[in-house]
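Shown next as structure tokens: one chain only, the form predicted on its own.
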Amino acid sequence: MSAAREERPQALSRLDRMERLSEAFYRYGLYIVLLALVVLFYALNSNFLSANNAVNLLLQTSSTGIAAAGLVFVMLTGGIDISISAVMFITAVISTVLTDMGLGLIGAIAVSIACGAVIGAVNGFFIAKLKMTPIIVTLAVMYSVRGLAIGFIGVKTLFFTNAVGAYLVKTRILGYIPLIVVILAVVMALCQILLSRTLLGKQMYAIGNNRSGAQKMGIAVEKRIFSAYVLCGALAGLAGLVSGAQVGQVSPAFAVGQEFIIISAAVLGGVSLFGGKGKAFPGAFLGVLIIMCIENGLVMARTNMYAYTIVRGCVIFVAVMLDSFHNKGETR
């Protein structure tokens, strides 16, 4: 019988101490994963922490980084975004065609969040007010404007290479520091800042726990939500103008399949799926920067072009399954 009782309080030991073990990976694993990613690219290069590359590499993270951000605010509700890479083109192909007819830099930055802003509200209108769900809103969304797109432009390729793409690519700030880093600094900042310390922040992680505890407490729900994809269309919209100037040129597959390194980066980065659960800053930051790290290192390694596909594949699978496992049991 005592060694029964024994048992009992070493056996719930050593359950605490799994429990701990846990919530301290999930809550510094993405620093341990970095570095380790950082550690083995270097052993297989010695230039992958150069200076140069690590501009590179921000430059890399930029684009997706941004759209990344927008999305955090869908996901806290509990919803999902897929139309993020269609908003990317059709951004691209609208900023491409004005600035060629003269339009400056603030308002190609304008006109390209403007537009994801209208594409995001379509999304938000059918979602928070029809109540119709996400994935076939905005897939259906996607594809819509995607053909939108492609009927404009045909089969040929936009070339972004006027004054405006110039800027946005060779401008460094204090001679250094690349234009599109700021951009997306500053971007990163500003929705920390909205998610954290605003009430807007606030109530979105609390729909996004408990939907209908929400309600009950007076939030307005729908309203919430609506916002919710108008800010990722928005970001979205700004990263297609960034993407659209980094790759100098747009073709109609531009952007085919963003969206899922996107979702799985901010999955990475501890944006939960369930909703209620994430930060855009380090959080999905850092899940760019992972992937984006893992795609650079894999390119100065030259493994087999594949490669990364595999990985990224093997990325999507271990962070959803973690994120799974962390909200096991939880009520949203």
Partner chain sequence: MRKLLSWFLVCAVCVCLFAGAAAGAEKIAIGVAMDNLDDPFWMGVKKGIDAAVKELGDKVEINIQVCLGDANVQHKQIEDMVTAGADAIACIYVDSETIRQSVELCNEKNIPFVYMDRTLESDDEITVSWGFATDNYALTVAGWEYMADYARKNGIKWKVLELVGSLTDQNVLFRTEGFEKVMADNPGIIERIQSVPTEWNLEKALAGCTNALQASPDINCIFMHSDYLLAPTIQALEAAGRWVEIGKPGHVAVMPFSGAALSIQAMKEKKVEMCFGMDTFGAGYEGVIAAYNFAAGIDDPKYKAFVNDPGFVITQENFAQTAPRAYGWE
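Okay, that's the form predicted on its own, but what's the structure of the form predicted in complex with its partner chain?
Nothing else is written out below except the one chain.
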């Protein structure tokens, strides 16, 4: 009898330890994974840890990172936006055409953000006001926006190699830090401040955690969800401008499939598909960085070309699996 009594607390403490371990892994796992990747790829190619490659990695992280930061707002409210890639495409098209006509960098940034925000508002209207399913609405918007952009350019390729594109890509702050990386840093900082220091951000977490509870507390749920999609669209617009300038070419296949990389990066970074959990920085940023690190490292390690797709698929699977495990038993 007494032995059975002793066994129960022991079993409980074992369970407790497991839970703590999994919590610790969830909290610090990203850093551990990133560190492991850095060590692995450094062992395979010492150039991986060079300063040039660090800048290179940040540059490759920038457009996806900016879009992922925007997506965090939507995901926190329990939604999803798969029209991001189409928004990136249309803003890259508009920016290229307008800058070719003489629009400056500030104007191009403003137009891209505004254009993305308008598309985000369309998503937000249908999802927040008309209570339509996010995946259906954003899927429809994705096709419509891509079709609109293809119709606009007439299924041709545009070259974003004018002065604005060159300035965006080549400018180095203090002679070393690329302007695009500075833009990424500013976006990440602003998004995280918005999420953790403002009422808007806190209300988004509340909505994602318990929508009906948030409504009872007097939070304007519809307005907050609408704002989340507008912010997401605006940042996707900015990401489109950055990506277009980096690639130097905008074709109808521009950013196709990018939405899945962005979503998986956000999930990998701890932003829950179920809503209410996650951060733009370091969460989503680290998620994007890990994905880019893997792609960069595979090239550095001169991996077989057939390995890339397999590894990418595995990363997405692991990210979603971890999210499901972490949210096991939670229903919202």
